[in-house]
Structure formats: C-alpha cells, structure tokens
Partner chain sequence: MDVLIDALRTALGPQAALYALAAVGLNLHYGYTGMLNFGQVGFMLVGAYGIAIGVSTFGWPLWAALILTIVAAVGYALLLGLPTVRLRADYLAITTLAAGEAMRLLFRSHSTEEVTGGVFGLTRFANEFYELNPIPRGRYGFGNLVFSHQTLWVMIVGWVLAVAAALLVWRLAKSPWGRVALSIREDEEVVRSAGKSVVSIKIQSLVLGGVMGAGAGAVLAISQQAVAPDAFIPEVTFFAYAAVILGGVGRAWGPLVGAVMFWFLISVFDSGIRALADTGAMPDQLFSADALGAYRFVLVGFGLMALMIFRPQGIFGDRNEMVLGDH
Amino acid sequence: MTTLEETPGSSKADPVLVAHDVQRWFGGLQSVGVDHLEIETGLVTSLIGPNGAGKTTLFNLLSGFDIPNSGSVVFGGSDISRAKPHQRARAGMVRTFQLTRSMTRLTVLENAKLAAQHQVGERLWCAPISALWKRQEREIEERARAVLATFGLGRMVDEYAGTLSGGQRRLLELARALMLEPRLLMLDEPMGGVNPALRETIMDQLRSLAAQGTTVLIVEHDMDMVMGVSDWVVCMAQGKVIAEGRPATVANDGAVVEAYLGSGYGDPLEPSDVEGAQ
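Output only this chain's structure, taking the form predicted alone.
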C-alpha cells in the first residue's frame, strides 16, 4: 500500500472518491459536517464511529440517496453532487443497505441476472426478437452462476430468494452488487445477521475484490471484521471525521477511544469495547 498520511482529511495518491465541505442539517441539528475526505483507489476502507456519528447519513449523501445542504462529491474525477442514485450506479458506484433487499419470488439466479446492466432484451423494441439478446443472456447467466458460486450459493441457484437465511440473503445482495461490476462498492453493515462461517466468506471476498482493483467502502460496527479486513479506517463522531489511518493507528487514537468510551479512557480500543458501546 502506498504511504498515506494518517491525519483527518489527508490527500490520497489516487482517490476514487472525494467529498469536500459536505454538510447535512436536519432543522437545527447538523448530522454531517465533513470538511474533506478522500477514499483511495483499490483499498478496503472502513467507516466507523459510535451510534449517531453520522456514518449512514454520510453514506446516503455519497451515494445520492440524500442531498447535502452544501458541499461537493467527486467520483472518478467527475462531480456527481447532483447525480441521482441510478446515475451514480451506472458510473460504477454501487451500494448495499443495512436491510437486505431481494426479490423473494424470483430464484437466486434470476436475482443475480437482473442486476446486470445494459441488457438488450430489456429494450421494448428488442424484447420480441430473441436473436438480438439470446447470446448476451447466456453470457449474463454464466457470469451470474460464477459470481454466485464464489459466494457459496452455486447449489442454490434455482431456490427462491425468499427461502434463504438472513446471511445467505446478504451474500446474494453482495453477488448482485458485483454483477454491476462496480469501481466503488459501498457496504452498509455487511455483517448484520451473518453467522461466523459466512462472515469469513464475506471477508475473503472483500480482500479478493480489493486485490483485483475494486475499491471497497464499508460502514461497520463489528470491530473484529474492521480490524481483519481493512486497509484504512476512518472514524466519525458527531458528524465529523476525527481520525483516519491504518487500523492499528486508529484503534490507538485517543480521540477515537474517547468518542466510543468517553473521557478518562486511555487504553487502545478493543472489539469488546465497541460492542459494549453500541
């Protein structure tokens, strides 16, 4: 990993995402006030902080599901501050949500295939002429089967998504996101409802994605996961970025410890400390 400065708002060598002076107010309450934040390309970056720190609100602002009162968001060199969520997705910014969303009456395979972009058969004038889209449909299905197999869902392709467990639905959601071939994959608490065995599968896949060049940005409370998978950690408190750096650096930062546990604590942050603070 390129040497990066471990200070809040520091510049990165090759940022895929840059947020500058992003603010969100709800009445007289400032939920987010991020002066400057850059997400480095090809790394797994985790966004942490105590409840109410503004993490999910910032996620919504970056992904277009909420509009900031001020500030700019630049993705891949282009200003997307006013772009709609689907426009950001087409540009390569793909996100998941805390609550899994799947088409329960479609099969696992159909759910994955549905996520692929630029499907010729979805065009009204092409749909009746199978010769125009049949080859692409086969290619999409092959890719969907490969992605699902990677997440351990290869044997369940013909099962209805509604029959999956919570953890399996989380895996399906990640598989759908990958069908979009994202440049930036944004995951909002990907470990929610996932059993220990599936956790390892998800962590392995995130490491693999980063190794292949996909940038991953995670909001997560699970500090074991954060410490185990992250290349870089950003900590928020009261809507602001108070620390960023390598996982060990952030875990030992006094401002981070105080944000989670209150003043008077000087020891490094442990996963059990965070779990007890939620």
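Form predicted together with its partner chain, following the form predicted alone:
Here we give the lone chain, stripped of any partners or molecules.
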C-alpha cells in the first residue's frame, strides 16, 4: 500500500476491480465518466463526493444493476462488462443498497438464508424432495444464525424483516451480503439512518472483515466513518474521479475541498445576483 500512487486513476499492485472508460449518460447529461479506476485487493476503499457526484450510479454500473453507455469492468481478472447482476454476485461481487431492501414478509432468518450460494433445493426438480437438501439447509441455517448473531440480530431471527427498524435493516443487509462470502463487498451508505450504538457495531464488523482480508468498497457521507475505517479514499465530483489516496491526503486535497464547498465559495454575494435570481 505504501507504494500506491496517490493520483486519480492510478494503477494498483493487485487490483480486484478495474473499471475503464465507464460512461453513463442520461439524455445529454453525463452522470458518470470514469476514465480509469482500480480497487486494490484487501483494502477498505471509500468512495466519497458531494451529492450528485455519481457515486451510486457508478456503484450500479459496477454491480450490473445499471448498464453503462460504454466502458469495461474487469473483476478478479475476468471481464464482467456483460454479466448480469446475479452473475456478478455469484462471482463474489456483492452489494447492498442505499435505501435498504429486504423481503419484509419473510423472517430475518429466511432473509439471510436466501443469500447462501449453491443451494441444491433451489432447483425445481430437487425442491419437492426435502431429503435432497435437508442437510445443506441445516448447515445454511447454522451459518445464518451465526452471522445474524454477530450483528446483534440473534433474538430477531424469527421476526418478519418488515418489523425491523431502519438501523436493524442495515445490519440485516450486511448479514445477507456476508452470507454470500464476498470477494468484494460493496456497501452503499451503510451508515444511513443508523444510530450511534449500531454504528459502532457496523464499524467493528467492517474492521474485522478487513482484518480477514475481505476487500470492501464503501460509498459514505459520514466522514468519521470514512476516516475511521478506510485505507484508501476515492473522491468523485460531477461523475469524474478527482482525487484518490490515503484518507489524510484526500482530506487535504484542494480539488476535494472545492468540490465539497463549491468553486464560488468565499466570494461575497452581490446584490445584483439576488435580483438576477428573481
């Protein structure tokens, strides 16, 4: 990590994800135009930027939930530009959503169990014969209970997911994502709507995941969290990557400060501006 270059689009030693020339246009408006971005394996990388910078759009493009107008995405050495979202998830690229999503009328436990991979009982012709999948189901259930317990949802397993609070739904989403045993965990604002007590739980989980070597990519507005857990920070503005580097470097980057505060910041407001607006 010490050898990584702190310039936008710099090449990494062992990138798990490489996005090249990824563009997304909505009509005449370019929402994302990332020339080149590499995410280093084994690090916690945060993607920051002001509202409307294109962070979530880039997330959707990388995870296959949106299709870019041009560009390529290489994950773990193979080109996944044309892969569907579920194929990318199977390959180990697992995401959560900015607005939490869960199956409200399924229990917390079922929500977690859904995400386990290679389930024999998901094949239509095996499903009616429970003998074929009972043993695997038990293993999955054990693992799901363990993962849910680490997120403090151990007592909620039999409740409908719809009864959880906003913060608990974040935890459930994280638990579900971990059930897939991801190579790259992509979290879209994991701190959104989470109270301080639960924030600590999430931070702890992320740190321990990072310690186990899972690569994590986070979109986050919460600067305490970004500075607290990130090894690397990428800043976007108006669809472009404008800076990347270690947290301290990016926090003091002139372009980043300008992007957050606006280029006109500091200029006194003229009376003529106000009249013009009217």
